[in-house]
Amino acid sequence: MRIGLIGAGRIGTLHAEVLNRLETVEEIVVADTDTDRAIALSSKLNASHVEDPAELFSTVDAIVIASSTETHAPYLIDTAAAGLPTFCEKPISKDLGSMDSAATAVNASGIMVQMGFMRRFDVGYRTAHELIAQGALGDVMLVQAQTHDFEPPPAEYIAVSGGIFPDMLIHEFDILRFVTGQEVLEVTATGSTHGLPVFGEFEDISTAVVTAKLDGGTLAVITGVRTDPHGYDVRMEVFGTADSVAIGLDPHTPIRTLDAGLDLPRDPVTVGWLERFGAAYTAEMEAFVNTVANNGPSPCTVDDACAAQVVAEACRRSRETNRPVLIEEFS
């Protein structure tokens, strides 16, 4: 299998390294608007490179889109026109209009697209998904979920990120749907720049709290913080009438306990996103290659990505208008 990789930055490099270890991948062809970066990555992996991503569409078996967010929708439209199965990093777009255009093109073409929501491949989240689907937790009453970054992004990234909801918490919105098997009906969101005022310069926030109502009756509380002095802390707790479970909680979770008799966290503390989700990133790319090879269904579709992005947009509107927002307002 010949895979075309668009984007040779941090996440593109990670995906390329995984692809390079898979026996079914015979060749990786790298393209990036920064030609030097494409050459450097292709040399590191003994891969090929092209100067223009358009050169890939007639010469490879599948595409991995790991370029900047504003390019995702146009590239998805291109791969749909070329009839190529595609892996695309989240989100589809920064705005719902181009998101809809890309999704329409993909669905009309019938190509398989797997979106890059790697938490679906994390063992803890997958196990919670299976337990709920089996009814082992009973009626799910409450979900609490969080993402705490270790270090805030630089100002130049904040300026183009699209904001905390589509950039950071979109993972929480997707995994909430995946784990519970329910759709979000309504959100109420608030936020602050307390402690990190630089985010306010870009009309963004550094701390967010979202409450959500789901169509199965479950309530959810989602929090996000752009900096955590102990490390990258991503967890979920699910409370049901028959059982309750936690995901992402282990002796290395970066939170200091004040309870007597405990000595947590233990070294090595989870410092970054790769330490927390490295295995999930590997599993999602393995799943993509296997799905292409076997002509199987996508484990995370563009429709899934659209649903998560609409929730993110509803959160933005809720914070700006200081009111609850129904998801149906975007239909």
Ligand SMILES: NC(=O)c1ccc[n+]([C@@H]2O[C@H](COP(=O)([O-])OP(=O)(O)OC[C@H]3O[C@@H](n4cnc5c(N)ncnc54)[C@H](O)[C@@H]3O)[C@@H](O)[C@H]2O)c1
Contents of the next structure:
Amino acid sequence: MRIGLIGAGRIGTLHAEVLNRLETVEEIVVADTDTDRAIALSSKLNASHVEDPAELFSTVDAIVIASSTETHAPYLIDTAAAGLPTFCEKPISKDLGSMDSAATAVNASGIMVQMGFMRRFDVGYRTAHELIAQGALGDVMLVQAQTHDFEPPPAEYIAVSGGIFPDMLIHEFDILRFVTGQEVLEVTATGSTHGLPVFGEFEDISTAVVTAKLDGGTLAVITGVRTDPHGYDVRMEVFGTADSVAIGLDPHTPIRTLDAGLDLPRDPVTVGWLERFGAAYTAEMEAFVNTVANNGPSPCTVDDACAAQVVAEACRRSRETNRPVLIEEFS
Ligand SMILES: NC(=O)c1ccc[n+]([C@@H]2O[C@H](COP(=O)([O-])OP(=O)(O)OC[C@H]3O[C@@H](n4cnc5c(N)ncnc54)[C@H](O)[C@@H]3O)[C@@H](O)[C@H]2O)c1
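Having seen the form predicted alone, the form predicted in complex with the named molecule:
Once more the chain from above appears, this time first in line as the rest of the complex follows.
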């Protein structure tokens, strides 16, 4: 299989390294508007590169879109027109108009698109999803979830990210739907730039708190912080009438306990994405290549990504207008 990789930045490099290890992948062709990056990555992998990403659409079997967020929707429209199965990083876009255009093009074309919500391939989140589907937790009353970045992204990334809700907390909105099997009905969101004023320069926030009501009766509290001195701390706790479970809580979780008799965390502390989600990034790319090879259904569709993005947009509106926002306001 020949894979065209668009975007040779942080996540594109990670995906390329995984693809390079897969036997079914015969060739990777890299494209990036920063040609030096495309050349550097392709030579590191012994792959090839093209100057213009458009050259890929007639020469490869599948596309991986890992370029900056504002390019995802136009490239999805291109891959739909070319009839190519596509892996696309989250989010689909920074605004709902271009999200809808891309989703319409993908769904009309019938191409398989797998969105980059790698947490769906993490063992802990998958197990929670299965336990809840089996009813093993009883009625799920409350979900508490958090994404705390280790180091904040660079200013040039903040400028084009779309903001904390569609850029970072969208992972929480997707995994909340996946784990609970419920849809979000209403959100209330607030935020601040306390401690990281640089985010204010881009009309963004660095700390966010979201409360959500789900259609099965569950309530959720989600927090996001753009820096954490100990490392990348991504967790979820699910409280049911029959059981309570935690995901991402282990002796290496990057938080210092003050309780007597415990000496946590232990080395190595989880400091980055790779320590926390390395296995999930590998599993999601293996799943993509296998799905393409077997002509199977997407494990994480564009419609899933649209649902998470609408929740992100509702959070933005809630924070800006200082009121609870119903998801149906966007239908
Ligand atoms: N799933 C995850 O956990 C995860 C993690 C990080 C980033 N992401 C997503 O991946 C995307 C890229 O993030 P990143 O951290 O790698 O950013 P990055 O800035 O490191 O890399 C982006 C790359 O895209 C290239 N690019 C920009 N416009 C292009 C175009 N029109 N055509 C081809 N290449 C173009 C840039 O030159 C750069 O090399 C973002 O949308 C981000 O939300 C997802």
